[in-house]
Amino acid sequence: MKYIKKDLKEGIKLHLINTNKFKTNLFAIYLAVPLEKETATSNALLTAVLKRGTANLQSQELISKKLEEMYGASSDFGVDKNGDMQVIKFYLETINEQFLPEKENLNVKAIDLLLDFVFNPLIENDCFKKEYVDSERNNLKQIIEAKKDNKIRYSLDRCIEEMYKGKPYGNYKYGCIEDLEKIDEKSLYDQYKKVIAEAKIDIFCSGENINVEENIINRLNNINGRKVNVVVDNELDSKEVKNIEEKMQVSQGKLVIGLKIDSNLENHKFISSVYNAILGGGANSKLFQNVREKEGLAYSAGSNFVRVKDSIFIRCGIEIDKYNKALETIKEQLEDIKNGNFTEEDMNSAKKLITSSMKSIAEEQDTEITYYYGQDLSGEYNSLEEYIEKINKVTRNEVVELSKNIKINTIYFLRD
């Protein structure tokens, strides 16, 4: 596998992942803009409207027919949150050209169609098509309303919202229902033009011998005068622990604890990954073994490290009347690591867990693209091999030293 990235224009990069591991080629375009409450809903709606039609293919029926003609190519669209940025994502997957029954430049057709979705949308009277906007507004409303259906995910989102209240990262990636009714086909098209002018744009091509760079450059000729804004806001105002309790009809309590890492250690993000794996990264972790197995306080217990925000979120599903004991036991695990009460076996298990996860990234084209995109967005670059090497270099003393700079910021509890 060979990875190359090139600057095409101000704020526009081309990423080429040349690999022969797959029978498919995957093309992706990411538009990253600051995650702001005022625009989050519009951007989420924009993603859905853009997939409905292009200037050349004005309906889903025509798009489906085109994809079928391209040997059953598939497309996917979505919106995500990466740190303080809201990311609008477009994907198109095709069969590798070498497997076609006859020679055909399928890669060019694929990238042209994907670029059409993003840069050549269906416009009527200097607006988006009203029918599509109205339809997707209702769909987005249902998505936002369904936020509470998954109580585990909802609790994590709420902890993040409270921990980062007033900060970009505290905003929900799909926005909010109250802003939906303010958006019409004209205002949404105005927001689209703003996004194209200001987004950090990354174009990915993953597969074997994909020669579409010239086509992409030609299509971007008319895009000039861009002013890109990438936001990073990792400061938290709260000095005291926030305790948030929310009541809902639930049979099981959801406890989420937000930890903030404040460290100047070199490679502290790699040390944090190992710390998190020891704390709650798997079945051998301290949370799983002590909170769940030994004490029987939780149905589930684990943690995840949000690298771009230097934050760790502990997640436990517990019986509601065991809240105090569960919280006490979780705090004991944090103190144990701080006091060096973990073994070399714990260190090795943590590193194996991380390296196994890293090795699996290269097994899927979309996860590989996501990895390199995250590296670029954070302003750093490590190949998968370099990442694993840095993980394996983390020492026990570094984990202990780091743990002294990790503090509980927010405790969120969802109960009945």
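The term rigid core refers to the most C-alpha atoms you can superpose between the two forms while keeping them within 1.5 Å. Residue numbers count along the first chain shown, from 1. Everything numeric here is computed off the predicted structure, so don't read it as measured data. Compared with the form predicted in complex with its partner chain:
- Relative to the superposed core, residue 228 undergoes a Cα shift of 2 Å or more between the two forms.
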Given for the second form:
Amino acid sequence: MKYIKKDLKEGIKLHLINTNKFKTNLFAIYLAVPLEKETATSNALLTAVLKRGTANLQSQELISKKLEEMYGASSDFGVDKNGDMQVIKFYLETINEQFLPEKENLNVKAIDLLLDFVFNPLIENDCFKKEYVDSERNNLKQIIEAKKDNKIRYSLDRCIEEMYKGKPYGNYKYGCIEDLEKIDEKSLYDQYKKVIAEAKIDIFCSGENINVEENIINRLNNINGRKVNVVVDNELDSKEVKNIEEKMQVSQGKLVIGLKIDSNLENHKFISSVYNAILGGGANSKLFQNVREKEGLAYSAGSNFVRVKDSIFIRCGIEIDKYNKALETIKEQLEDIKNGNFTEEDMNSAKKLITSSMKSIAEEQDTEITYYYGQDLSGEYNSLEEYIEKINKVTRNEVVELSKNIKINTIYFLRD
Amino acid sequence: MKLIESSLIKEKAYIEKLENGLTVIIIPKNNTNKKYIIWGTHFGSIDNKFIVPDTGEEVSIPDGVAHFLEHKMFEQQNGTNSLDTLMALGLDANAYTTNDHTAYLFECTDNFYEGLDELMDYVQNPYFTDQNVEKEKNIIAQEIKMYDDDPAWQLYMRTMECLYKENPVKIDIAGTVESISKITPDVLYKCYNTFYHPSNMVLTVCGDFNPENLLEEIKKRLVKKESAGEIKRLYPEKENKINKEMSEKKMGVSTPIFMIGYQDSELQSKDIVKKHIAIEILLNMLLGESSDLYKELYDNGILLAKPDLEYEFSQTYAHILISGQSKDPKTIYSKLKEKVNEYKNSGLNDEHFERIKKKIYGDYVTEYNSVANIARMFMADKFKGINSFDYIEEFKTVNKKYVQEVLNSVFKDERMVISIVY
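For comparison with the form predicted on its own, kindly provide the form predicted in complex with its partner chain.
Up next: the whole complex, starting with the chain shown before.
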């Protein structure tokens, strides 16, 4: 594997990942803009409308035909929240040409089509097509409404919203229904022009012998460079723990606890990652062993670390009347780490958990792209090997030291 | 070892049937760090009546035994749990039970042989006691209740209920709280001894290995067992009509979910791979993203995304499943019925057929991107008597005439059902 990053213009980068691990080549374009309440919904809707038609292929039917013709190339568009940035993602995956029954240049077709989706959409009278905007507005409305269907996901989203209330990170990546009604085909096109002019743009090509660099550079001729603004707002003012309880028809209660890490330690992100793995990383973690196995309070118990936000979210599915006992047991685990009550074995199994998932990153094309993108967005760069090395260097003392600066910020409970 | 290969996608597989009857399949991939091993037994939830090979005794077991057995396999006599042991090695370990098989697996980058020690040890050494079986009943009862709350699982079970009157595929894989209460260590040992015999099992590994060396490592870890005769499974007669056309259930989802089924009257035929390819082509011609019907449904807001299209089959059942989310599933049902009849009457469009064929080829090739996918596919296909490469190799032999025949014989109005969860 070889990874090369090139600046095409200010704020526009090309990332080439040369790998022979896959039967497919994957192309991706990411547009990143600050996540703001005012534009989040528009950007989500924009993503959906762009998939409906390009100037060359004006309907979904024509696009689908084209993709099928390209041996079932698949496209995938979506929005993501990466720290305080909203990232609009466009993907196109094709079969690597050496596995085709007949020779054909699929790479050029693929990158052309992907660039068309993003930079050459279907426009009528300085607007997006009304029919597409209307139908995608309805679809997005259903997606936002469906947020409540998955109770596990929903409780995490709600805890984040409460913990980061009024902050960029507190916004839902799909926006909200109230704002959706205000958007029309004209205002959406204006927002599109703004995004294209201001977003941080990253183009990824992953696969073997792709050779489409020329095509990409030519297509970006009329796109200007831009000053990119990557927002990081990690200040939380709340001094007291926020307690939020919400009621819904559930048979199992969902407890989510947001922790905030405030640390000046060098490499504190790597220490936090090890801390999180000890706390709730897997079947050997303190949460799983104590909350689930020992006390039998939960079917699921674990935690995840949000690197860009220096936050950890503990998540448990518990019997509703065992709330107090569960909370107490979780707090005991946090205290335990502070007091150094964990073994060398806990350290090792935590590191193993992280490093083995790091070693798997290059085995999935989209995961690998996401990794390099995350590194780029955060302004640091660690190769996978360097990352693993830094994890392995974390010491027991550093974990204890860090744990003193970790505080519960928000306790969210979904119950019946 | 016997070598099979696919020149089109440049992959090879080595197959060996060992003396004790165990089938080992090794798919070497030297450009990956990931290793995946899966060891399965041809014993699933539908195998609830059978004849024990050495005694000739006919046995009926409570519903949910295969799944119960899967849960109990991890527990060791020395008090440890093999799942924890594997996870502590940094391996991603798991197990699952389906209608027709049970499998134990792990995925890793390092510590493969340490994991192999543990995997082969626990699968070959069951430890069931009155006490640990009783304890498990509570845990599984919790799991059954969790699935009772799961709209997608309820949808599937209700579709099976529509399709079949007697077939055991309609029984919940985990059984019921009542049925599992009857499970004893004795039942578990009887099933273990019958179905976990090497001759009824397939072990598949994919990753960067020398096949001969790996085979030796596997052989070293095998417990010696006497060879056994064939297990006779007793399934009800093939069903010639559906049980009921429709099922509806209210569960409070934001948009209804639906599953449309077609019962296939013909069970596993000789050219099953060809037939499977033909069905996938047809489903994509009918409801794929470039189809007229999909366009119409999408434009009217009835479908938001392409439905899941699947053909499920074993020795005792075969059906097509089309599922998705929609505010108006009944319209999809009636429009699909119309479209099938239109295709039957006017024939398939040449250009559309060739295009979808290309798409399906691409889908098959993409399956070979992950070691997990490859290993699982070779094992599951082996239980069905299929060599997975055949999907790539037989592809060119599937022509429009054959696909049209499959359309006429499989997609029948009177074999169609729908289940909806609101």
